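The data below hold one chain only, encoded as structure tokens and taken in the form predicted alone.
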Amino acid sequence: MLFQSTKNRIALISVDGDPAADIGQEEAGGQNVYVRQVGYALAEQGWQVDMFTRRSSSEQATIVQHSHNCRTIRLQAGPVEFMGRDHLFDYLPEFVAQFLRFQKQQGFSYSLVHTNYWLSSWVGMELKKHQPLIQVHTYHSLGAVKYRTIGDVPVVAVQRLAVEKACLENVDCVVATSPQEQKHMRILVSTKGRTEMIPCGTDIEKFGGVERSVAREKLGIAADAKMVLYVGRFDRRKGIETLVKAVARSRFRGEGNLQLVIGGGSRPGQSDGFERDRISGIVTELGLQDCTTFPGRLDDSILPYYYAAADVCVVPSHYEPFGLVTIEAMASQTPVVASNVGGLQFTVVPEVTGLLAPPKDEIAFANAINRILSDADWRDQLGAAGRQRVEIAFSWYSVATRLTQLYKNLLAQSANKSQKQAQIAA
């Protein structure tokens, strides 16, 4: 059943994370997937969903129609070219103006917006100054946590921290994607404001339907190979260097069947391209070039095969508020070795669906990877438990159902408040 009224038309705002973009390219990762899949799932549950992002190329379509009630709308804000998210803040007023203009042209206004990342939270809070609306927000990354893990703090850091604090204290609800992120909000950002814990999800139909033997045959990977997989962006904070050094320590290295696959997109001359080159250099220095492959960006048609083919998927990030790769791998019945930080401590259950290790600790990662590669039966037990956990807790349908309930409760509370105010005025 489809909602027909304007009050059930919602906007998902993701200024810096285009939901229609190719995943794996520079600064296109978990946030893009989250917005896109949440939009799809909410549309299937009857919402009219418009997903707003910034246009970053003249070749991009202004509107991408995903289904009859779900579309991506690209607004111009600053130069029509790719820009790193740390350089977008000054163009947000233009994004707000373009959003308001779009509403006027369409002849309706949104009663609820779900903003994503701190840049979009500023947009949402500005929109509330122009019209009555409910704002729900998902951080995807907290500056208060991120800036503890990097040495070169950007100039925009002060602005970001202030906006994140204002967001938590003033929007109608902030959605944390893990208990760890929710705790960080309270300890590092503010004790004020309403929060709800609703995790990210994954496509349990797309992932998990391929046998390991079939996947390896398609990818040309030997049946007896010990395959270690990384999927994600090339970014120093993703800890790929730790993984490479851990594999170099593996006791399986001398057996001739160890395979390290580092999947992800890169753009020459951009920051992720530079990081890809740096990682490639480390691979060469450690003598791993003969057993390491860089397949590039893995699109939706091939990614499930890589997950299914792997013996273990490694997520060595310095910090992750959630970590979509972990549940994609688990949905594919592949155990995970991840850093014991942020939401990774929530998605991975140690000794049940995988193992956790301290970030940047190549010895701990090597030991964890070796444990799984050493015991095929235990590997399969971990994989089966991971699949079961994802089916129960992390499908996009379950995420959208919980968000729908949150949206409806907030809309109902707003309607009741307006009704009471009207009665008092009368």
Given for the second form:
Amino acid sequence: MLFQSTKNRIALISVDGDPAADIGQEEAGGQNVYVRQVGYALAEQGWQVDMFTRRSSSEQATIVQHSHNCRTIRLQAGPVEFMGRDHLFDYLPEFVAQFLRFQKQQGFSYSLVHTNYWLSSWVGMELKKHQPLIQVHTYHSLGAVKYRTIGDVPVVAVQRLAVEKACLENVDCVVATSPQEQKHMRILVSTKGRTEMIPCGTDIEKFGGVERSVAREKLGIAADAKMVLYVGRFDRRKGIETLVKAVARSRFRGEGNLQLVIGGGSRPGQSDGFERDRISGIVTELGLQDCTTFPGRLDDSILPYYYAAADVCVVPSHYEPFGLVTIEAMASQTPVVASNVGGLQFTVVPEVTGLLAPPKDEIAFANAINRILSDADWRDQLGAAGRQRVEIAFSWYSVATRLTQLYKNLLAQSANKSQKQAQIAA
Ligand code: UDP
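Switch from the form predicted alone to the form predicted together with uridine-5'-diphosphate (UDP) and print that structure.
Complete assembly follows, chain above in first position.
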């Protein structure tokens, strides 16, 4: 069989974040959405896109065909069951071997891989030892920043920090998703290596098409309710505790129409259940159980209604390299109150599309939430400005167009280099 490299065939590798998975539970969040949406958008722009991930359940199909030129391919590496990302490193050599085997079976090799999260960066760097390959990488989270915000640093931290450094210094280009992430790379990881800032995006058609009143009717939320929304995974670094404590201080609490909705998360027995139970315990302890709901994982068919129904969406993370929820809420014309950290400082323009508050500071969050809940006209102005900002800066189409340009430049540079080498050798 002819072993050929096809120029427009690219692989997105996301060992731990399955682009075809249900989003919002266990560890499935922004990375999964990013890989899936970037994959779809790149395929629409003419690339043949294969998205590689680890098979984590025997019920999962090995190949999911999303469109004629975009598919998810699940490789077996380690036990076919859910495993936390901090426990996957030892299975990566098997992932590399399976990837190489897949290429051989198909009779082609990829000329460019875009790897996601540090685990996949290691896979990409190993693949480069086997074939000519351009590697673009997106971190999604930097150990060097994350480990400064948590108390219990995992055993794999040393390995992760070393791989992240090697990646920045050696791959063809690292894509930072916010200027803040780009700065963190330079200050905390390495001054060497090429980086480019291309933000994450969102679906500006899916989000933003529903009126607040229509959304409330659908969800059974009273027209005069003051609705505060959280959407995301149950993970301590998401700071949900700060939000609950802030709501407990709200001056609207006594008026009886305050409503806190904490969307996302698990079915019983899943790995994020511990944090969900902890948050639920705080809700009860603070006497908020009557005005708080946990609707669980929100899928694509219902999520736009939650964003549209809310008066304010709160993103209280301790660390956030980008934060897709923020731009989804903004696209839905809902103002955001977010922590003054990482990419949230980039997406939220304070006093224009929402407000920023110091992480873990429930008093500052309470004040910010109160300000928005007290003034419906200002809420609408902030919402309209948020929508405008997302349309200009954060559509998946514009993200894919910028990635396409980057890939094409890197492929052209590599072709020039090979041509020159061939001329010298001749
Ligand atoms: N999400 C979802 N349903 C849920 C909870 C979250 O679809 O019930 C999605 C959310 O819309 C967003 C992603 O999960 O696209 C979370 O991304 P973000 O960057 O905000 O956080 P991360 O998970 O990367 O920490």
